[in-house]
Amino acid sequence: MGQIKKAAIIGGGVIGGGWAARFLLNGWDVSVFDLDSDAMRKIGEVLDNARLSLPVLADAPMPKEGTLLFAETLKQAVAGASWIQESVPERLDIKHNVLGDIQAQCAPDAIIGSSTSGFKPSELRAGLLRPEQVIVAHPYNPVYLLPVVELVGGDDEGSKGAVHLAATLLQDIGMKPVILKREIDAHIGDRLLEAVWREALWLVKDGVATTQEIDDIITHGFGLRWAQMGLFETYRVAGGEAGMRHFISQFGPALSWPWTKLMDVPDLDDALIDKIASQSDAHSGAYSVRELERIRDRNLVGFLGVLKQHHWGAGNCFVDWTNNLRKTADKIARDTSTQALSYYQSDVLPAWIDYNGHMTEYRYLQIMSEATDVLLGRMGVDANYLAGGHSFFTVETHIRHLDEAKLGDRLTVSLQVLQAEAKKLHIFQTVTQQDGVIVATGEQMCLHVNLQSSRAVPMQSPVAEAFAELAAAHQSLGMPEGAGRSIGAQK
């Protein structure tokens, strides 16, 4: 099978309309199909959240959006689709008659992937015509930020092909696929979040602790070291320089003690239910679902460009989905165009809005910084240069703010070099609105240094040539209109 060019989404739910919102954005086209009347607009809402948090974690071009059609059939959403992604409810009566008519409909070597979060390949395969077509592929809301997707086959020839190709097709589109070594009810994740949130429930029930103060020891505790190591690395840090064979001594006699309720389940009856509502309602009830998914995204959104700065867990999720964008981008590192390279975009989002009602200026230097470190990896400033001892250090920047970005503005970063000699790199950038409209100016004079002297020295091969090639073919662009200019105001 070749590329993916089409996935179809059978079921818009939240899980459904994260899927298509990854896929959208990374460039496919996507039909869904779903009976809810309402389901353009919630999907709607769906995207509008991803489009303004992906593109942040991209310090590459983000490839053009993908055309969305909501299908009148689901003949019409499966027709063309290499990626067929069931997202209905978790019903298996439903899953079962919902996989067979897309099996009549769709490619006989298409992925499809169901997103259950509790069924069995095995169960799900039952009675359909090519049972090996069908696999699980379980997400994480939100789908279009979380990377992680559980894949999980059978043990014939067919269905481990299948697994593998949606391993390789998703890690395209920046996502950490996990292959399960067999079947389980659940499968991993959800395993271990049911037996917390079992006993959450048994903590409230028996009045013990409030959802708001178990929220809180999660948000305020464990959950922060959860984000960047996961249960045995945590715990291996905690044994101390003896590891994790002194904690499992020092803690695993503890294991035996009756300190959960383990598979005992709380009746959810009326009052129980009653309880949680008023208390969930009391903890977070002043904020709409919309606002808390916009919270949720933007806290994620920061969390995750931090591990992707320091390569560590999730984040090099988003650094191998970055080189995978920068491979297939227009442009090369040894680009000699005699263009402005187009090297950074992104939506302005919330948290960037000061109280003015625009975007505030220090979000403009963040934005062209990034813009430069974009254009420093493609010329060969990567993870080897640095190691090497060499990288560079700006030394003066220049910023002239020329019309207003707001909320939503899709802003582009354009790159002209202007001088690139020796210990030298000089750079003008120019920020532009979706309309075309130049909203702000930046220049940056960079020293190629010594990372052991911090002293400027020559740039190294190959950096030194794809600069100067870059430098001698922006040459004929002219020198931009306020470059060179000192502080003061227009007139």
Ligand SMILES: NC(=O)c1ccc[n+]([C@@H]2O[C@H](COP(=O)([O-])OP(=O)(O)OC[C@H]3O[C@@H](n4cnc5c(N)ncnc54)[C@H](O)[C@@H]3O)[C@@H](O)[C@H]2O)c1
Given for the second form:
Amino acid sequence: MGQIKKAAIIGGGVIGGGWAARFLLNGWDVSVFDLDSDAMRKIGEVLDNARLSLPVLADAPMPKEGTLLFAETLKQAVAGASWIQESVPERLDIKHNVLGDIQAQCAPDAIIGSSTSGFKPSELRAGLLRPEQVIVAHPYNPVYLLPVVELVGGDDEGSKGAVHLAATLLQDIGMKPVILKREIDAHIGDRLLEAVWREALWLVKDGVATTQEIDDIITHGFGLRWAQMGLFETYRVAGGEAGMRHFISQFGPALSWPWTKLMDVPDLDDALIDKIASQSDAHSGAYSVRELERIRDRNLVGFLGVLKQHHWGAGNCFVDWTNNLRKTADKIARDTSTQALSYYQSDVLPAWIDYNGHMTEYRYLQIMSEATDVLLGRMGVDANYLAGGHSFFTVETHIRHLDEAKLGDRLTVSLQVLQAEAKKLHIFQTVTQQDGVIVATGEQMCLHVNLQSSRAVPMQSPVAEAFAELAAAHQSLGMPEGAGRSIGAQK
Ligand SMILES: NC(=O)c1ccc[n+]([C@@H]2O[C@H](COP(=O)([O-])OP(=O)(O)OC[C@H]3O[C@@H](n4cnc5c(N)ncnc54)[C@H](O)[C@@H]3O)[C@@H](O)[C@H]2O)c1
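Please supply the corresponding structure for the form predicted together with the ligand (the preceding block corresponds to the form predicted alone).
Now the complete complex, all chains and molecules, led by this one.
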């Protein structure tokens, strides 16, 4: 990630805690200022959830987690921060006071984002010293997993510059900035959500449905579609082969029928609040909020993993983020004295730990495969080579587990080429801890293939020459201990 950056979070509740986790896990230092003495505990719990979920979606080493500081004063929190995120309660008077205090103490070129769900930038900026410095950066909960952030600024050039800089920084930490063309109350997402929320309150008040029935209809139906195609793409498909035009002509007239009560707000009197709260208790009361958060995160990681695999929707953010991590990670160190190559380094992450308390077995294959990919890249197997119709397929792998890798260990994978001839590439991988202890070895046989026929063919230039040279240099290292082993065969 290069130089360590600092973010300040003012208001460390549900959303401030999520922002803190997003920045920390991306290697930023974070200082939090909150009036509540219990904020530290709450953020710690949010951070624990984030550590268990976000890294699962990274196919590259994450940067070292940043340092978290709970500041005594707002001044201490914002000192040296290049991003300041205001996440205090949704009350304009509180936000005005806090934003004024922030501007009195912070660097004039820092970005000040507000998490506000409903206020427009023009409302937040009224009376401020440097109005152009404050923009809306409205995230969704949990901030460490959901990528989207609505960015809203003003018409002045200073504000446009701040919004574009904010968009770049957010993309770097795996988010999806959407810049609004103009300010409106409640931005875009909350406008849509409020329409659904209002309708749901009427359905409960009128006794048409319980809170659980409404949630069942969302979670077993259109909510699943929305997660991957949104509203318009979903309706395009619903229009059949004739698409969107047919959909509108078929269902458009219904919009003028009195289906909805959208323009009315049900009176949130005690009776309605009791009804909603007791139905919600019956539906979800068996779980604590933290348990529900963990269930939510586990499910989100599953959905997002599938979307990432298919390069679709929100999955694309995780593809870009992983590519970014891969580029910036400190992966390559060459030991010139022996010509043995250390190709890859990675920290053992929380999500890699299994029920035995050590790194789970498939992560060994992951880091060894990533090390092999780095080697192939260095030997010239790049996008052009692949486009030319050639690549390598792994046909056999053997892993030996010799010691335990624990949470936080820094692992290095070094590779020795045992054979590189015509179609065959035979590699030996050694995984060591920071203290030099070997925790695992791997041995892989890869075949060079023609991608059209999927048949093995000789390596092409310049890859063939690069591997021939490397294999010759590695011969001087001799056969590594454990090479050629198979299960049951003790040599
Ligand atoms: N909860 C959500 O789903 C959600 C989603 C997106 C945006 N938002 C927005 O984020 C903001 C915060 O919402 P939340 O849900 O995290 O609220 P919250 O009540 O969970 O957290 C607010 C925090 O601010 C602290 N605080 C209050 N006054 C303060 C002050 N003067 N200085 C420092 N800290 C102070 C409180 O102690 C509390 O910890 C709101 O503007 C809200 O609209 C919330």
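Positions refer to the first chain, counted from 1. Here the rigid core means the biggest group of C-alpha atoms that line up within 1.5 Å when the two forms are laid on top of each other. In this text, all values refer to a predicted model and were calculated from it rather than measured experimentally.
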{"item": "Threshold 2 Å Cα movement between the two forms at Gly154, rigid core reference", "value": "no"}
{"item": "Is_shifted Asp435 between the two forms (CA, 2 Å cut-off, rigid core)", "value": "yes"}
